[in-house]
Structure formats: C-alpha cells, structure tokens
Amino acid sequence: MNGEVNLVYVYDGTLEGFLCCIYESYARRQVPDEIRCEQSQATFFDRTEWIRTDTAHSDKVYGSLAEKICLESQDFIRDAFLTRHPEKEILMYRFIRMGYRMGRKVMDFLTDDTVNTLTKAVRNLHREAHLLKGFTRFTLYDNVMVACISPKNKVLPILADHFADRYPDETFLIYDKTNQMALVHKPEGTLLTSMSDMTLPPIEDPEKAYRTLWKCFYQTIAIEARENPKCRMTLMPRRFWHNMTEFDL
C-alpha cells in the first residue's frame, strides 16, 4: 500500500445530489477520486466530504449541460444515472468535465473508455425498458392492476409515460423489486415513489380464470417443429420469466 488517501464525495443518492457534486468540485477546485451515495461503505484510506443537496446548484449544473455540451447531454446524464453500473457517478463526472471542454463532440467520442462505457450502460437501460414494455404482466386486485418486475436498471421513470398512455383511465401499480421503487398511476396522474416491500392478497377466482386462459393461449400458439430455445432465450431472457404469467406453471 502507498498510503494515498482518496477524496470521496458522498451525496444523498438523488440526481440532484449528484449534480451538486459537480458544482462543489468546481467551486472547491477539487477533483474527487470517487463519488458515492450515502449508503456506501467508506474505507480506511478515504477522506469523505458530504455534499449537501441544493436545488439552486443542481439546476445550475443541469442547465450548463445544455449550454456547454448540448441539449441531448441532459437526457444522457439523466439516463446514465438510472443505470446500475457500479461506477456510474465517477464516469458521469468525468464525462461532464470532458463535455465542458469538448462540447457536443463528446457525445460521439466513443473511442474514449468513459464515454464508451456510459453509452453502453445507457443502451442496456433502454433495451431493458423496451423488453419490459412487452414482458410486464398485470394481475387484477379489486380493480387495481398490479405488476411486479425485477430489472437490473431503474427503468420505471422510462416506463412511466408508456404505461400511462397505454392505460390512461386505469389504476395500476408497477413494483420494481430490485430497486425498491413503485410506479403508481391513477386517471388523475402518475407518481414514482420508494417502496421497500409489497404483500399482495390472494388472487381472486376471475383473475385465476384469465391466467389459465392466457397460459392455454400461449401453449396453443406454440409450434413444436419451430421450437428454438436459444432464440427464445435471446429474445426473452430467462431472468424475466419468474414475473411472467405464461411461465408460472
């Protein structure tokens, strides 16, 4: 060990809190070695500095992304924050610093490891969200549609508009078990909230009948001669199956 101390910024785990880390880095003329949310464990060689969330500071940084880089960079950073990449914060920090120097060109600078890694993570996020638009299965509980998903990334903010537009007059809840979040929709509006656990009542008889019909339909339309397990695993990864009605046999 060389005894060097890492400068670690610690924030509250929100996008606004992360953007305040960018603000404080420039205000303090510091370059942190790591940026972590407050739940992370510190090590002996860390010098941690708590970064307080100030919406005036986060708004200023968010606006600077459009001014100094490009409008698309705001969406890119917002999406990157939703990914489950273990080093997303420090990668986003480096991307923004590069963007301030390079401008719009940083978005296409895929030969750089930071940009390339973040771009792949965002693509993975959108691919997972795209799959869940088709793989999410709802169960009816007393006129409320409920679905459980287990994504790797925080996809609910991306799925919100899709399902709100698809079921505008319905009341539904989508629970993200992995990230302990819930999307709650009523005809009057949509809400994203934290949810540590969810216990559902027994399935009612009408819902059981619909589940049986769906499974029967799924099995009937299958063409045995064209069965291709490898292709199915590519188009419908196994990790989604445990939340899908047709595989609940």
Second form
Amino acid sequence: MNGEVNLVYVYDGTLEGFLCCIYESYARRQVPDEIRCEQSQATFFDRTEWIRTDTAHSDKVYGSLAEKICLESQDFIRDAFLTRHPEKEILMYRFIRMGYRMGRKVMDFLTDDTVNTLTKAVRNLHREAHLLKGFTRFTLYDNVMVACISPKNKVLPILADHFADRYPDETFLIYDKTNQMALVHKPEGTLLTSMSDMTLPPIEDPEKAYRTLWKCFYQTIAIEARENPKCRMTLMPRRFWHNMTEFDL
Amino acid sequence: MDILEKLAILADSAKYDVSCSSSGVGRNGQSGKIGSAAACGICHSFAADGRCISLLKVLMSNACIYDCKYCVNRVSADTPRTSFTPEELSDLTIQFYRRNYIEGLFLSSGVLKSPDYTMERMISTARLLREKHRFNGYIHTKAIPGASQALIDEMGLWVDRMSVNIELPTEKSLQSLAPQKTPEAVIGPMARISEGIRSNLADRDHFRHAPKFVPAGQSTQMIVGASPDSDLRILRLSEGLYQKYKLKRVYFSAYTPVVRDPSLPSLMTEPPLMREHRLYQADWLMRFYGFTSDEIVSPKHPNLSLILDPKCAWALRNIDHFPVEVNRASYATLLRVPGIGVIGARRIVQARRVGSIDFEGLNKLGIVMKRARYFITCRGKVDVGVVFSPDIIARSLLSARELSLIPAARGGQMRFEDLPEMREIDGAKKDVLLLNPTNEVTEEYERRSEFGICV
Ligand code: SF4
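Let me have the form predicted in complex with the partner chain next, following on from the form predicted on its own.
Expanding to the full complex; the earlier chain stays at the top.
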C-alpha cells in the first residue's frame, strides 16, 4: 500500500460479510484502512475491494474468536456490530487482530484506545437497550400490540428475548424507525425483518381510555415540591419522549 | 366515582412513598402466563420530580382510621376518600402491563376498618392478578402495621416484595407523630417476614418446588426531617435493620410539609432534599463500599455534612490512609478512594492484568479524576499540583458556588474541620441537579454520580 491511497474493503452490511473481510485480509496479506458496507460513498482516493460473503469463511473466523481469544469475544463482536459507532468495522478488525496476538487478555485491555472505544460503544448499546425495555410503549389494535422506537443503536436483536419472554402468548410488533427493522412475535415464534415504513389507524376506545388513565397516573405521581426537570432529562433524554404515551408531542 | 377519578385520588395519596423499585428477583416468562421480572429492575418512566416510575404505585384505599400527623390520609384530614375494588385494580394493572407502561404493582393502603380487613383486600388483589390474570410480573405490597401473622404469611406467597414502613427512627418521635402506631406493631410484621423468608429458603433447599415467600426481600422507609432525630440515629438504625432483618433496602423520604401542626415543621419548610441525598450516599457506603455507620457519623459529628459528600469527608478525616497506589491497592482499598466507584474499581482491577495504569488510563476507565486525583498515586507519582492537606483538598473539591455559601471560605480561611457544621446549603439547593439516588445503580448513573452532585 502506498501512503496516499486508502485501501477500502466493501462488504454487504451483514455480520457474515464483515467476518469475511477478516478472512480475506489474512488470505490476501493486506491491512485495510477502512471497512465499509456497500451503501456508503467512495471517495476519489479510495482503492476499493469488494469482499464476497462466503458463510464457510465467516463461520471459520467466528469459530476462531472462541478458539484464539475467548468465548465472550464472540458475543462482544456480535454486539459491537449492532452499535452505532461510525467506524465500528475497522475498530472490530483491529480488535480481532490484537486478540489473535494477545488472547483473552485483549478483553481486559481497557486502556487501549481501540478496545476502549469499542467497549464504550457496546456499553452504550446495552444501556440504550436497557432503557428501551422500560420506555417502549405498546398500543393495542384489537389483540395485536404495536410499538415504535427510534434508537440510535440496533437494539432489536437484544430486545427480542426480553419481550418474547415477557409476552409469550401475545402477538406484537416493535418497529425500529431509525434502522428500518421490525421485531414480530407470535406465540409460535419470533422474527426479525426489515421494514421501511409503518402507518397505523387512529386509536379508539378502550385504548384511548387507558392512555388517559396512564397520563393521569404519570402526572399525579410527581411531587410538586420536588420538581426537578434537569434530573428527569438526564435519566430519560428527550429523544425518547415522542414515542411515549405519557407525553403529548 | 369512575376509575379515572379513583386513580387520581389513590395515586396522589400514594406518591409520598419512595420505593418504586422492581428489583431483587429475576423470573423468566412462562407460556400461559404474562410477565417476567428482571433482577436489576426496569424503570419505565421518570416523573417531573426525576423519580423513577417502575410500578403502578397506588393505595387500595385512602380512608384511614389512624391519625398520623404527617400524613395526608389521616382520619382528621378533610379530603375526598375512595377505594379500589380488587377487580378494578387488578384489571388496571394488567392493562398497563400489557402496554409496557409498568413492571407491576406497588400496593399500599390506609387502614380501612382494621389492619386485617385492609390486608384481606390487598391479598385479594394480588391473588386475582396471579390466578385470574396469570400475572407473572412484579408485585410489591405493604404489610399493614398491626396485621395478624396469618395474613402476613399468606400475602408473602403472592408477592415479590413486602415492606413495613418504620416511618420514624425513634420511639419518642413515633409516639408524638404517629400515636396509634407502636414500635411493636411495626417491628412485629418485619420480624415475621424476615423469619418467613429465612425458613422458606431452607424449605426450598429441600423441596425444589416449595412456593416462594417474598423472593425479592423486604424494604422499609423512614421520613427525614419531620422529627428532630439526627443522621446518626437514622444510619445506626438502618445498619441494624440490614443486619438483623436482612432488609434489601432502607428508603429515606424528605418530609414534605402537608399539615399545619405545632409538632411538625411549618408549611413553609422546604423538603430537606440535600440531607436525603447525603443519607442515600451514606447508605450506599454501608451496602456496597464496606463502611460501617461509625466511620460515617460519630457522636461528635452526628449529622452528615451537606456540603461535602460522606466519602470525601471520611477520606479527609483519614488522610493518613492516602495516597493509594492504584496499581497495587486491593479492590477494597480502591473502593474507599473518592471518585472511584464499584464499577471504576472493578475496571481498574481488570485493566491492571494487562499492564500498569497511568493517569490518562484512569481517565479512560471513567474514574472521576476531579475527586480521585487528590487521593492516589500512579506508578508512584502524585498528580501535578496536588498537595496532601485536608484543608486545601477540601477547598479544591468544592465548586466556586459551593464555596460562596460558606462564610469562612470567602476570606480564604476555611478549615476542613468547620465543614461538618455547614447546614445552610439546603435552602439554596434548588438549582443543584441531584441524581435520583433511589434508582438502582447502573453503570452510567454510578459513573456520573459517584456520590457527587452532577451538574
Ligand atoms: S396509618 Fe398510614 S395512611 Fe393512615 S394516617 Fe398513618 S401513615 Fe397515613
């Protein structure tokens, strides 16, 4: 590689595709400067190489994480892939290379910039997922429960188990507006799928009545003498509010 | 009266209860049932006062035969009275739960007719939820002081958590403010629950399918600032309760004046929020940081400083324990450093396995260096500009605004020893952002708050 040209691996945007980038980098003895998914823009100085997804290769790389680093590193990489960090791929790439060299110790290397940034991004993902376990609001249309969320990270794969476990016999749908995905659950099973848009009919009674009751409870339960808007904002940032029934936004 | 009006009244009269947490028990969902419980608890919303909303917190009834002076529901108060029926309340809970508004129900009540009658109504509600609605989520109920043991035993089998409120930390205060409640009426049920939990755990060792009794444990609550009791009394009592009855939590509630009475603070008094916050910090120190109440308050200084958090205050009083070398100190020692919390200490221990840590590394680990830097060395080095003098450190730890509240500091004369007496900050707390200390800790809350005021 020469100094001016960026070597960019382009993959199909799936985790398998990303793992194939790792495979190819070792097979081709190259060190990419960037790894991007196919929708992103190339610049004039890029030398792009398209990496084909081959599940035999990705399986091999995925298995090697457990063998050469540790079992937890598999979860870590899967989670890191769901984060919203704009450079997650190249960070994950560097993390894995480092892990092959250091073994499981790489997980503890929190003072290293790559490990630190990636760990923080994963923490941010889990924190957002945890908040949304509480902040997600369902609306009932007959017996189907529908919710809309606008998270920054791809939290649905993490939320899937929680909600499927909580409402095993219900039919529900959670639409992630940001990432255009949906989680669909029926008593027979749970499914993640892509979904570009969602329009819902206006709500009627008794749904309306329950919303009114909930708003009433929400407003009543605060103690006026302790009002503390800053504290509320810190614990429940405004960006969540427009999907929550207790606010008229 | 329709359900909306009832809810407005019965939520309004329940709001002074602090606890709303849904933690302490993890339970997976089950086909044929609705609901699950998360061991760490889940907050579903935050009210305008910044307090977490996790459970539907209401009273069964706000009619009460007792006359506790500090309470909005006392028999002598002129206020509209109403009660939920068990059917109404269980329906409402399940409808809220399906929409993911809540984790479950927190049910308390005024004493309607008699303690036992009230308990029976509450038990019916819990039972309807579990049996008719197949509800598998979280239920927290109060045990009514003076209720019979048989009813406490029964209630314990339907719910996850039970609590009996101590309300006031001394018998004298209880006598003067809640004359119909005796210490025995409060401690009796508490002891019964604790015994029930203990023997149930033993049973479950032998019979795996023995029904669970109060699996999320019990908690209690004390009102702060309604009586003249010191922090020393409050903290010693809390410590005793944790040890003797294995309580999961002791909650503190800053007294909000609702009644004019010569034995109570005047209606103009602001709730002592800063004091409440400091008590929670002290409570945290006892539960997670290995401190005893004696280390935090003493007969000589029976009240917590409002200006300095209790961990910093302890460190300054014991400056000979410092500095601590972060690369060698044990986990327990790290925990005692101001600015290093449970998560921070864990991360230090983790990162040390790879190599030694410098000041920049500590920053990356999320240690609050603003406080920690005065108490540590990294690879034997003290941070630039740090002098080991309690007076100088105390001044550096306070913000300019806080310093301006201390008359002695204005002349540059402030001594650390003078700090514990500084109590006037409470009146000026309005624009200080308090983190809600009753929330269960999650990493980021803790990192931001590590005992401080987050601005
Ligand atoms: S028994 Fe409870 S509800 Fe009744 S007056 Fe006393 S504190 Fe209030």
